[in-house]
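Shown here is one chain on its own, the form predicted alone, set out as structure tokens.
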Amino acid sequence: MSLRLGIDVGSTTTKAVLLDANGAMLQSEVVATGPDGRAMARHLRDELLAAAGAAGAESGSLRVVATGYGRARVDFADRAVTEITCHARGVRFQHPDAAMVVDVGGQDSKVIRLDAAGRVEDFGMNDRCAAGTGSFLDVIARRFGLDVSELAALHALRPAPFEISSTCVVFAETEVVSLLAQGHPVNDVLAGVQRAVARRVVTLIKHVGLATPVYFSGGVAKNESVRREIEALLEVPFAAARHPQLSGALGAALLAGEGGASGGDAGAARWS
């Protein structure tokens, strides 16, 4: 059995996707990265192969591509590929009409514009400031004893987002505490935090140059409140990819195939 494994080692979570030679998904998993990304990558490899009935796959029958923040630590990978390439490939596989991919993860945010063939045409990245990333939301959620999923569902409460002027996570946290101390409604203030994240992402999109259709990838794509804020600011449809957290690992698995295109359309139905 010829298998393709993509492993995306992020700062917060590690994702893995196992495909057969035709591009059909056999197994996938998302787990917390923890303190040792190398050990977690090995654990996921063994777990997915066992679940697929291919434990101890013979050398040569398994090809592995690593991506993500900790890709260099995946010492059993055949090669490492940047998140830019892998998210572009993974989202384009799920959505053949994609012209732009917005990936917001734990430590950075990326905007990737694609050409007509799905190749990376241009991109921009914010990796020097946590504002505009998932870690900003995590910091605020923890500060107030909330689960980040509670922030994601905040739109259902119809808050009136309060403007957060600070663009630094440390200062923004202080500003949030101050606003709450002044008696402003907590939901309005927290909604303002998510709008601030959305604005940083939209600024990056405009810097690269908006192309449509645009799809949301990465862990923050599961935050419906942030997605709606970005969509409102862009004034165009902004849909989450079908499997946003797995997009990078999926792209890596596809690239593990010969020429990076093995079974491109054959497995697409399994990802619908």
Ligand code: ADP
Given for the second form:
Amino acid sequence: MSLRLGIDVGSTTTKAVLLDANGAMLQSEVVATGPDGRAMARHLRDELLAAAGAAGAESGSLRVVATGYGRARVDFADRAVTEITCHARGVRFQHPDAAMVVDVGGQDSKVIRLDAAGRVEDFGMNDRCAAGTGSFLDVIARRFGLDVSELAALHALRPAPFEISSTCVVFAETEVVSLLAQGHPVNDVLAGVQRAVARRVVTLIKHVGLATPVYFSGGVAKNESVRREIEALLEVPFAAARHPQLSGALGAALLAGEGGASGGDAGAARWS
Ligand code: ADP
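For comparison with the form predicted alone, produce the structure of the form predicted in complex with the ligand.
Time for the whole complex; same chain goes first.
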């Protein structure tokens, strides 16, 4: 059996997707990257192959593409491909109508515009500033003893009544503490944090130039509050990709199958 593995070594999490020769998903996993991306990538490879009953496939019938911030650490990959290309490919596979992909991860955000054939036409990236990334939310959530998914759920029911103004996460923590001291309800303040992240992402989208349909990808796409805030600011539908955090690894796995005899994207219908 010929297999394709995509590994996305991100700043925060490492994702892996294992596809069969037809593009149908056999296994996937998301784990914290931790201090040693190289070891984590090897561990994931072995775990997914074992779970698929294909331990030992790495010796011949496996093609591997690595992507993500730490892609150079994946020393067993056949090749490395940028996250821009992989996210574009992964989201287009899940949503063939996608004209734009917005990927917000732990430490950067990217806006990718696609042409009619799904090729990358233009993109913009913010990797200089935590505002507009998951780490901004993670720091604030930790400050309040919350998991980031709890932070996202806090605000799922209504739009933020106001927005915090600090873009530096250290100042943002101070601003949050002082708003709480003034008596603002905690849910309103935390909603304001999520609106601030959404605002930064929308600024990047506008910089590249909005194209629709637009899909949300990356781990922060699992944050329903941020997704809704961005949608409200854009005033167009802004759906999360079906498997947002896996989009880059999926794109890498699909690219691993290209150029060989292993078929195309025939598994699309089964990827639900
Ligand atoms: P990277 O590829 O840069 O490592 P990811 O795309 O995995 O990053 O995104 C990580 C971010 O996703 C985290 O910083 C966190 O804010 C967010 N995230 C992950 N899971 C959830 C969840 N269940 N709910 C809300 N946010 C989440």
